[in-house]
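A single chain comes next, written as structure tokens; it is the form predicted on its own.
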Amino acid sequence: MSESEQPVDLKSYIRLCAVIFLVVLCTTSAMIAASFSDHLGSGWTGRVTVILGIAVINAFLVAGYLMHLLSEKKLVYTVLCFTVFFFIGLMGLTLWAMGNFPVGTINH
């Protein structure tokens, strides 16, 4: 068998895509739990930090198990590290030029 060609145990995958699907439950519903909660120390900024860590773990779960990025290979990696840099330029460049407008323009 070549490397590609690798037997599957459907039950034990059928179990782990339950376990990953109730994990992503959890996820959002304390997404949901922690913005309403008015516990997490400082106020809006606190929520949505924590917000922000819980998505980051569910991306992680749908990304990585669901849509089987972890058992992927060097090239998916490669451009999917590329896209992510460009995103992050492209974020980058559009908060740097947020304060520039061009000459006659009224700033708001």
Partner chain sequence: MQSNVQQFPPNRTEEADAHADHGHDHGHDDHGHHEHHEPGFWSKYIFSTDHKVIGIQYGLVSLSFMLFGLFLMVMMRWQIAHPGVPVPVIGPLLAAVLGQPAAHGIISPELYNSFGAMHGTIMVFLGVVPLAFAAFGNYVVPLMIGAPDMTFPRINMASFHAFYLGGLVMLVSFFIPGGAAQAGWTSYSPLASTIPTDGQAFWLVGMVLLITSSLLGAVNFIATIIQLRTPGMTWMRLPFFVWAQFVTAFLLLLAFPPLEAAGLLQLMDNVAHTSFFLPTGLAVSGPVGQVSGGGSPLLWQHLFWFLGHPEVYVLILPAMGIVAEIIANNTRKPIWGYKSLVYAALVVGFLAFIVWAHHMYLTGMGQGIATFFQATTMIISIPSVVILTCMFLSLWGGSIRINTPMLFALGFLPMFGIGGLTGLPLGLAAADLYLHDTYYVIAHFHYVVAPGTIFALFAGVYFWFPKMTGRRMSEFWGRVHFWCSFVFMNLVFMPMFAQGIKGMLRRMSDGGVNYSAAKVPGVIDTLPGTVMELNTWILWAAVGLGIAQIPFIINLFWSISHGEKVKSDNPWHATTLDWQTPTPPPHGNFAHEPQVVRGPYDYSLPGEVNDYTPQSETGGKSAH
The other form holds:
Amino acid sequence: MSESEQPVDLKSYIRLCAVIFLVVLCTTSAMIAASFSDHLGSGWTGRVTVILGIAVINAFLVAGYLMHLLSEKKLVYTVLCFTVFFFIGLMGLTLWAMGNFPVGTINH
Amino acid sequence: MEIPYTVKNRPDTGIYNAKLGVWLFLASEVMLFGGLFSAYVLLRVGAPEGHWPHGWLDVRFGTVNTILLALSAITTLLAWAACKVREFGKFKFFHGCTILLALMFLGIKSYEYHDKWIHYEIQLKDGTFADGHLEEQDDKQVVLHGRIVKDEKDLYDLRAQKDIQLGEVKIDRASIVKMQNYGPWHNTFTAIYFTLTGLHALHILGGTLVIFYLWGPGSKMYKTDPERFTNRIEVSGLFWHFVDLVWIFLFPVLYLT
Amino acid sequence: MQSNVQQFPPNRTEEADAHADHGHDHGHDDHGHHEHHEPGFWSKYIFSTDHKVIGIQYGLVSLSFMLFGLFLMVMMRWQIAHPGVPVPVIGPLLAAVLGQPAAHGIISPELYNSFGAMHGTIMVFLGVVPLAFAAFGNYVVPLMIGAPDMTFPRINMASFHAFYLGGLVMLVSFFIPGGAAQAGWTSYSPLASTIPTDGQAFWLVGMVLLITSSLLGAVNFIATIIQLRTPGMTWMRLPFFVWAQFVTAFLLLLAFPPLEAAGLLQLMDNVAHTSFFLPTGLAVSGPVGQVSGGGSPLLWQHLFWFLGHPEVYVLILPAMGIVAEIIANNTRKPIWGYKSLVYAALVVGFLAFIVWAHHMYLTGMGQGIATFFQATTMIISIPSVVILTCMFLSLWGGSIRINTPMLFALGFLPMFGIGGLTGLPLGLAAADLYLHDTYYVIAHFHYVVAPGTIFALFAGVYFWFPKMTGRRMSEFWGRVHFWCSFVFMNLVFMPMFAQGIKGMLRRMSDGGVNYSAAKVPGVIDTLPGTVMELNTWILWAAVGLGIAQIPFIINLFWSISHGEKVKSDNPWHATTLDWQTPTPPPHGNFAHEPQVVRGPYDYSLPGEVNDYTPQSETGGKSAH
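Switch from the form predicted on its own, shown above, to the form predicted together with its partner chain and output its structure.
First the chain shown before, then all remaining chains and molecules of the complex.
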């Protein structure tokens, strides 16, 4: 966001920020509710999925609006796409490898 | 000699140098925290049944810190917007708020660290475990504010136990087998908790120092080159938002699950 | 032009910049003006923000580290060939400097382990990467793309200082009680956390500094290549060297942070006694270690090799870039298959992130994951072969000009070929189970890096030396250096293939004596005497390799002041922009912003007077 963008209006930013803050408050409460709710079963798997899902919404707001990723240039998208891909590769393949020991051998 | 595109956007890429630089840096940060989060997942998945702690951290503090960081992210954006419309006074106000919020965050974080530091688990000779916050100790005895459990497993999942009674526990030094506080060495949860939040706190500290510089002595540039100064605010803001983004995942991962 | 030689390294005050911008016609009145602005020694040589000075700083420091790494290697080879025998000549020195671990000039097993770990660390992180990526990249990339400097000159300086500091920490660790790190350059846990020395903590702190340096450098390189290309320098007009550096920078940017994460975790293990990589029930020489347990040693290996494998391409890609430039220049024709080279480099860079676990077949991983990593490993060999093939085909039909840089570049091709092809059996799990951790592996990756990458780096030194100093290095001694290095390199590493296939394990301080047929007669599969004898051969070949570097060292320093002066700014008649600058380039590089109108390798264009057409030269036909 440098020159050649649409003129900035401070008031509209304050409005946007107020909305984002309210949503962040709601999502945070929702996460806490999901963490303590009795309706999500006794195990942690479903609960973690729901909570992380809400966290992703939260992260989307910060990245999309506060970091204005939604109106960013292709170059930045390209860099971030590769980064996210390799991050998924790192975590996914490591987890796969750690879960894929032959039957009967000791894990870890 | 002047390096091109330090202020203006390069036409074909559409961004200026520092912005590309900070996004590349953030990409590497994604991989840094990505590696640590991968470690977290593996340690958690690999922990023996019933040995991954739940409810060890106080959700109230985590929530307050989440809100503080969210607010500071917003004031950072507004500080940049104020620079953009050339309202220097408002910029000073908003970024002043950012610095205060960041310091409050660090204050709460250090209180939480302290709370873990004085929290002890004591293995007793009769096979039971005393657990609680240290009140006082001398050569003869140790006084905890906590409880005694029969099975060490009861100390892991605090969320599953509805009515935990805490009281004063006096322990004879002679009956102690092992006494250890909840430092990073306690188990893999405290280890990853201290490492992740510690590295995150270092990022907060670094970001605060940069923002403080731009707010204080560095703001002289506003008078000579306001556009470049605005870019600096934007770039440091991007870093700050990333730090907030990391916390958005740290909070649920460590406090809520 | 010759008067400019005295400006080396170029001045860096604002006033000097203004003059540089006006070109060199003003050179005669520079003296009077400069008297009161002349930057001092510190800002000129130590705290310089000029990419060329930083490049030379990186170059000299990393060459020194490589020499030190070579010294460690020769010491290790002595110990392998003559275990327990005092080191001749240098032994007393070792004993005096290092004390107990080198008592009576004998290298103890602990010291051998230290030397092994530090040889690997120094060669990879303090030698080849800083030379290939940081030194050549810093000096050449901005020149090639027509930029006045790197995008972030001060970050560039910080990057060098972080590197230098990291190197110092590594060196200091030799002198602390317990000695330097002993767990190999891979620092596998739990070994790295159980050896009683603080050297490992030093190693980790040093690594964090080196990683920080690489990250800053990578950000700077990518931003420079994207943002500071001069008008007309489109992506497909970039010299292949720039492409190679671009891909390398991305590898460093995205693969290094997970190792930094792992390094922090291991540092916590060693300093704060956490158990990230220490399993439950860990026993250290008998009793169970006092750790909480619950950690995973394999996690370290995953995080380490997530960097470790891309690191191989960090070592090799810049070398390929240098070789491509030199081959195009000395065959006097366009490099064959420029686009294939570029796409192959990009594919290599992409795939480099998803092959890492082929270093871990022996960790008991399952078939599914092993098959996946075998497949990606085999696939990544395709673009590597494409690159090598393009370079071989570039030689076809060229009127090849033989000089020292070209000799080293030509030497690179078969050496890298051997290194690459012997890697295929290691990429297949079944063969790797047998060859893993033998000397075969050592021979394989040394063929890639030592006669491969390091030859390319020598080629680069000889090639760009005239641009850096305005003088050539001695051609005769250059050739002596090449042929001796070539012969001794092969004598050192070729026998290791045989030793490895016979089952000699690496990392043994006695060189396998305890497994030799002489020690345990009658046992099947012991190491026969012929294999053991090779250790002596390798020792003397290694000594010869060390001696072969003396002509290079003398040539390098002697030529700075006594070499033959070049007659023009473009002594090799090259097309790329780095040769269109004054010699040596002043601060800011170009007299005026160059305008690029053609591809990077317009050699021998039909109808042109010269057999080279610089990228910035208008008129004539363009190949691209």
